[in-house]
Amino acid sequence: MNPFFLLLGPPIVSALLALAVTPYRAIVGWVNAGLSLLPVLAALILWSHLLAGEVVTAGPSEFFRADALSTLLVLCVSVVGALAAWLGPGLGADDGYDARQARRFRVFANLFAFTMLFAVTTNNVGFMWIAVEATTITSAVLIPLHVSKASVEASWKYILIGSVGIALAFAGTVLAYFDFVNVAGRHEAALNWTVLMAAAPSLHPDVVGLAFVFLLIGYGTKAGLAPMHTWLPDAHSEAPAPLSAMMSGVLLAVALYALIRWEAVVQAAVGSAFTDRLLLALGLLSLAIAAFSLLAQRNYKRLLAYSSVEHTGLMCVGLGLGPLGAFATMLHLVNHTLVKSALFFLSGRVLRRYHSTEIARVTGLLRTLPWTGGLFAAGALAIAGLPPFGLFISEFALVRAGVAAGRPWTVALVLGLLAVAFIGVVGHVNRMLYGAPSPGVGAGEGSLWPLVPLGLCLAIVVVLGLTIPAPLERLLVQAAEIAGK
């Protein structure tokens, strides 16, 4: 069978099926959970053609394409998605969640990993920004699944922010098109990245420079870079545990991705100074405003996201560092699409024991949710950098990066602000962890296997901290070619 059917089939599947049985029933959520396996077995066939040196394409002009880049993203997305079925609502335990807010999650959190897929599999970026504009619509409904004011307000923030930083991408595409056209005439594929690539050197450098002055804010806008990242803690906070581990885990990164994909485009139109500037200075902002926002926090949802932002901002760092920086980016993506996403699903079992996202109010959570507690504190202590995790390995590996690319400031100005994100994310976790249990909060975990994933997930990311085994080296080592450096 094509891998992309393999891929893109099950989340269309499990979204009709839950779209067609009313009312709701558990059995929906089963299936879901089984066809989201697919997704995972689709990406690591894809993985183990590219070991054979093969890209596989499909349909015409190679509408679908899974380089080194592509399969690194698909590899993220469906296993995040994978979580996201079989421990999202609607699999018949007491989740806090009634019939008709199960089915809607199954139908949209379908639809959004299916946005995503196709958003990096294919090979047309005119596709690719209509599968991240997508991406907004099926995830904005699921914000407010428990509605609230709150919630309301932030979907439709999301909605109104997203939709602008998007709608200055699709400027950014059209007017590299015409540049495209202008050049090379009318062409059948005029608008895939592997014909635009092709074509780059013989773009205008100012037209192609100023497309991506719109595409940078675009898509970052959508990446969670500052100062366009005024949606993301809002909308992550707000947003049920499973939707918040699929957008931070992974939606962040896929908006990053369409930027890499047009990143390589202008650098072999008009060489790589131009981008690394911008990418540095977008990322080191990102990196201040995350960092010290980390230290005000009074909600660890709001912690959880704005760590986001500081980790998206080290990956633009990181772009913007040679081709060094790039492999510590394409490594520290995996780590965090790992570590992000365990950490929101175990924030949710967090407010369901403790009814409050409030910092203040969560104390003794090792005593309270020890396994939970404990599987948190690793987790807050991987995002925070600490050593054996893999966020260490590729966080030293941009210091190294920037050391060897001549820019000592910016290591300088890198290592302050982890400094200061450090002491905001380890000292707010800290007084969750410890003291007194809440007034009325019981202790008891409850059912533990929706930990197993989690747990193992994180014990990747502590094996990626002491090696990276050869065959995912190998795609990294490609990802961070395709670059563009």
Second form
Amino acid sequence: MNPFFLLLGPPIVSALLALAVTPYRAIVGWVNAGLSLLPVLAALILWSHLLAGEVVTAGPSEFFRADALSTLLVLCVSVVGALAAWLGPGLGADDGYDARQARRFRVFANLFAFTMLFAVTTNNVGFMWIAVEATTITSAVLIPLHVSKASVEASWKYILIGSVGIALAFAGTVLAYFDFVNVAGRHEAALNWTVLMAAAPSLHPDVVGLAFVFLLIGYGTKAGLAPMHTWLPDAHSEAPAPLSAMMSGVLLAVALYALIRWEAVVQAAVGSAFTDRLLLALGLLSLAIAAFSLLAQRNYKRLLAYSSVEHTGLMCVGLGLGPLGAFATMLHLVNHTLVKSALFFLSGRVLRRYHSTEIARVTGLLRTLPWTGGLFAAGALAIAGLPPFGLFISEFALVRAGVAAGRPWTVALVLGLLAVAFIGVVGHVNRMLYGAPSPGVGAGEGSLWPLVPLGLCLAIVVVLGLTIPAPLERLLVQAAEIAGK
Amino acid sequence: MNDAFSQLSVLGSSLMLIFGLILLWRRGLTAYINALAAQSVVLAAVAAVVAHFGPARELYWVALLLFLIKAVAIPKLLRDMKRRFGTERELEPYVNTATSLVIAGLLVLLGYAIMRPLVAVSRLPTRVAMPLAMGLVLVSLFVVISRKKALTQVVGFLMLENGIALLAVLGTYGIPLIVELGVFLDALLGFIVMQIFVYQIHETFETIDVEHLNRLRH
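Right, the form predicted alone is done, so what does the form predicted together with its partner chain look like?
After this comes the whole thing, all chains and molecules, with the earlier chain placed first.
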């Protein structure tokens, strides 16, 4: 069977099923959970094709195309999508959501997963844009799943800033297409990434450079790069935990993916000095703003959201540091996806027990929820960049790339800001773990099985900190090559 | 013939920009909605003109869709919302009218400055109008940033989309039709979701003044 069918079909089927069955029944959720494993299977099939040296394509003029970069993203999105389907609302047990909320979650979370998977597999940059825009719509609807002033405000900010940002990305796409038409004439598959890439050396540097500025601002807004990040802490902290996990874990990576695709084209047209400078500037700014915001946080979900800004900034810096930096970015992307999604799911469990997202109100986490708290502590140490977790290795690789690229000041700045972020994250989480539990908060975990997949995510990150398996290394190397190095 | 083509495109783009400026000096929502509808009609007309003179006949379809969605359907939905929210007016925007107009003038100049390389490399008769489209994009962006009412922000965003659509029509005679259709679908869905949120803001905050959306800080 065509792997793209296996990849994109199940989310649509699940969404339609949830839409068709009213009132909502738990069986819909379980079918959804089962179907959510198929995209993961499809991702593995695409990966195995890639290891055999074959890029899978489908549709007229290679509409779908899964090279190494696409496959890497497909892998991340499908895994987090499956986690959200298994741990999301509506699987029977009393999980704090009513039937209507569960139904809405099942419909839109699946559409959200579909739009992300579509965005990273289509070869057409126009459709990539459409899909990324659609991610805003499908995810914004889910943020006020519990209607409150804060969640309505967060979703308004998100849809407005996200839509404006993505409209600017469209302007950038039009400008780049303008130059392509100017040079090569109107063309059937002109918006195909492969065609653009082949034509890139003959494009006008001025025009493509201008297009890139628009694309960087546009997709950068979705990726949460400062100074366009202002919607992100609100949206990620007010959303229900499974949606936060999808948004922080993979939506940011999908936006970064769009940016990488265009960066490769622009680099071939203008040269890498131009794109590197812009990426480094925005990356460092994001890192700086996030690091100091982490210190000042009073809310643990916002803490996690700002940590996402920090890590996106870090990946952006990596993209500006030559081939070694690109490799570090790819590795970091995988690590961050696993850790951050796990942390957001865990934060959902903490919130259910303490009924508050304030750090000051959560004390004695290790006593009330020993397993959740333990995993939360491990995840926090991981995003802070401690060994033996994989993020230590990818950050170390990034620093080495900076030294190799001859940018000692950038490296010094990155290290300084990472230290600030470390103090922020570890200091705040530390206060949550110990002390006496607040009165009225009972001890003891509920059901333990949801912790198994989350523990597995963290275990994989530990493995990635010790060694990078050969198949994954080949995937990462090829993906880094596509990033235009 | 090319001369007429070029002049018509400049005329259309100038009109669109002027309708965009109405957002800065009028205060009532009705005026905004009418300006948006008129601007969308002009956009559809420009697309039809380009379809007539240029090589891309499928732009007639784009013109028709633009007319139906942007000039008829969305203004109608906006008027329904206005009826519901009554007399919420943009009384005190973050930037006052005089300053806003000066900034808008500078933004149009900026549009000319950043579009210089594009106008230089293009050979299309429509190229002279492209800086006006960029001017409209920048002015609409400014409207979204500087206005407080959620509905004004929505109108500003729709005008931003119009500006980009104009840029696509003038610069490339439209992006491929199939992509254009997807863009329309997205624009419509996005608008409907925004509309839902405006209702939700109204219900939970009992106003659509986004200044009250200030619970989330840091």
